[in-house]
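Given next, in structure tokens, is a single chain: the form predicted on its own.
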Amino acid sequence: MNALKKICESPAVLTLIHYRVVVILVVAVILSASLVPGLTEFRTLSLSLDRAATLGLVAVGLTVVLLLGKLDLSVGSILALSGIAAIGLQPQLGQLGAAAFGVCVGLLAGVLNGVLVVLMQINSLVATLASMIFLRAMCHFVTESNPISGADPLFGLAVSRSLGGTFSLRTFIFLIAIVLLFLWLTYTVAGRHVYAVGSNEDAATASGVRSGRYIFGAFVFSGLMAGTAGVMQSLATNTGSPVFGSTVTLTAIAAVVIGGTRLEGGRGSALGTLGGVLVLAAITTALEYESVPSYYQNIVTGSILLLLILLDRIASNSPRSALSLSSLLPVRSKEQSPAR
């Protein structure tokens, strides 16, 4: 035992768990490419990336939600009203004001999530749930538990349709988002107060930033990727749907924990919720071009989670872990004692 733990606590073997999600999607890469032909050519990844471009537009809100150390279990259901509406509303709106109005039902459904956890105080597990069975019931009942389709199914061919021989537009969408999280993230004040209070929202509010506002942006921006998603789902398929999303929740929640994002908050990136997504595409491929059934797929995404805990748990408890949180503290309260 002794042995094993310090081969995990080598240089060589830290470096690997710092840079696990790049190992993990190199590794499915390899392997899927093993197992379909023709993976790597742009024709194939641009289809996959389309076809995982709706999980990552998701993602993309989930990960500043868990960034917060908050939940949001309701974006499977917003995914699915918002899709409804973008079709259900063709004849009274038209096609572009009624996919305009499905995104705007995302919206209106994370400012419903944002009062619920920052104005009532409600905790955000239990506040989604219960969202997420409301709107669910919400998508059964104006639907009457049947699908319903557009008025013009070439319409929504321009959402999935690659442009100029690249990706699709909901591919793009998937990838701007994606890239303008980073650079909020990475280079703006409100981007580091995002980590701030997801460290510690005591110590970030009583710094002067203002938590709840944060907070309440999160679910408002996570409902309007989700609503985004939903859009743009069903204009894809030309048909909106109660069941839409009924499996996205812990897929997308997954694809963000792989990319390296805590559940506890304070710890992610928005890279890091692009490996987890590309991670969980090249799997599932791999596995469908292999016919596996998907309750298969379900375990090799759960045995993935449980790898990436175990190995951040390794990090976390490394003397060098250790080492550099308490060479840091020092100099945190000097830099807070003017303050006080």
Contents of the next structure:
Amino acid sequence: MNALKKICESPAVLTLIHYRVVVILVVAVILSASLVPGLTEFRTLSLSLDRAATLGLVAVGLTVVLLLGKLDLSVGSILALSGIAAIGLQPQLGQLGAAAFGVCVGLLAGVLNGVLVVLMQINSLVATLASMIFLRAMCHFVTESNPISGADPLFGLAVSRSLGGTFSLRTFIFLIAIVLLFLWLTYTVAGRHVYAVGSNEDAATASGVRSGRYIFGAFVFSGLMAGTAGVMQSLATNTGSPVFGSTVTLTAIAAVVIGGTRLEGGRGSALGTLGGVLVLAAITTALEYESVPSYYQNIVTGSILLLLILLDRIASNSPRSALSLSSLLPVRSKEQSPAR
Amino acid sequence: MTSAHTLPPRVTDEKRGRKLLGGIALPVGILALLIAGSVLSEQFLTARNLTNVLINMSIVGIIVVGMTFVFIVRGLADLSVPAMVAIGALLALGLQPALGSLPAAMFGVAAASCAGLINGLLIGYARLNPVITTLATGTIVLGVAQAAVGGVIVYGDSPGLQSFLTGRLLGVPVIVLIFLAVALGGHLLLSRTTFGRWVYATGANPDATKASAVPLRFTKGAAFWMTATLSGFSGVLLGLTLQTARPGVGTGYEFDAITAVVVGGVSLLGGFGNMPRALGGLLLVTLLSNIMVLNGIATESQGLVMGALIAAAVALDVYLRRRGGAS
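Give me the form predicted together with its partner chain now, not the form predicted on its own.
Up next: the whole complex, starting with the chain shown before.
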């Protein structure tokens, strides 16, 4: 065990663990490229990315929530409800109006989560569990448990059709959201405060950071992103269904955690989430091409997730490693700072 | 320390009013539901309907017993419950032709128990985050269970056990008796044994508990192991009574169990709550659901009420102890 610890604490291994997203991504892409002929072609890549965009947008929102050490289980229900709004209200509000309203539904659901967690001081796990159940029931209530479809299937095609031979609209939105989030988290004071609140909420509050506002904002942002993802998915399929997004919450959390964000908060990055989403997209594409049943895919995803959090625990959180010589090395100090 | 289960340290004498409110809210709620139910529907207060309520409670109730331990030990929640229920049900039915019905059932429980052991080791000893760990192990276990039976619906072929489980013993359905036995065992374990004290101590103050040489890691791990084993057992019972099992059979059971425990007022912050409270919460939720069904409200739409109920229950819990320093 000691020998294992020593190996784990060596600078080379720590660097590898620090940039594990890149390592996993490279392995996943090489594996899937060897299994799927033509994966590296631009058109295939663009299609795979388009399919991952919904998951990606949800993951972007969850990144901030997880960075703050909270959890949002309700994103799947928000996704379904805003999709239903975007399709079902088309006769009343027009296509663009309904889409905008769908995004607003996501925003409002985020506000609901924020009120529960920040104002009513309910633990985020239980609070978002409550809103998850509530919003899912709302989906079934307004649609009477039947999927609904819009009048004009051509309108939604704009979302998933590639723009000028490049990526589709929702892929662009996803990528832009990732880049903006990365810049905000890394280069602005407010973004740095997110890390501060996530690392130690009480200490951040004592230092004059309004922790509650950041947490409230994170839930609103998460709801907004899930709402946007739901509207896009419903437009692309021209359907609003009360069962949409029932598995997306778990997959999105997996993507964020694979990307190196810790559930305890305070560590993680937007680019890591991009890596996590790409890893899951590569695995999905490869396994589907090989027509492996989806439950094997669950085994793979679960194992990766488990291995990663175990590595993370061994490498960075044992009290011994904090006292060891290697903690003085530059790699070590980088690992400990929230800067990533 | 010895009175940890009778006198939570966060409630002091000057807040007797609040303590009283926390104590009577649940019985009053159940009583109000019983009255409202009998007013709204004449079928509600019949022996047949109330027996149905008890049977509906039993499968989830066995899981609730385990989940209560997880909550009190400050383990947040076990999200691998659906996978454990599914693996129990799938193996109990799928292995019947090969092993015979009773060994297959025991194998189902044993498989869930092994998976629970992994949960316990990872959460208790490796100190991983319980939410993400149980999420990951749940995904893996469900995948393995599906791979084992080929991802299809499994049918049972021995009606012997089914007729025993759905039958009655002294006028009480057997499945209810099993649930009551598990609940009683859980209650005694929590309130009368050293292990029970450890559970409260671990949840109330981990640092002080560790300094008192209580096996913190063992206690936390054991709570998760118990929950997985009980979920597997519950899955076996579910599979045997229905005589069919599909991989999604356990979906929602984790949330049902969490809802019951939370509504019962067992604190997510750990160290507070007991088995009668959790089961009272379960009774309240099941009665509420039953009343809604009798009044023609679709199961899918009941979440509108359930979600609000969870939020209200926890908000009350937080309000009652906010000034105890445990925000």
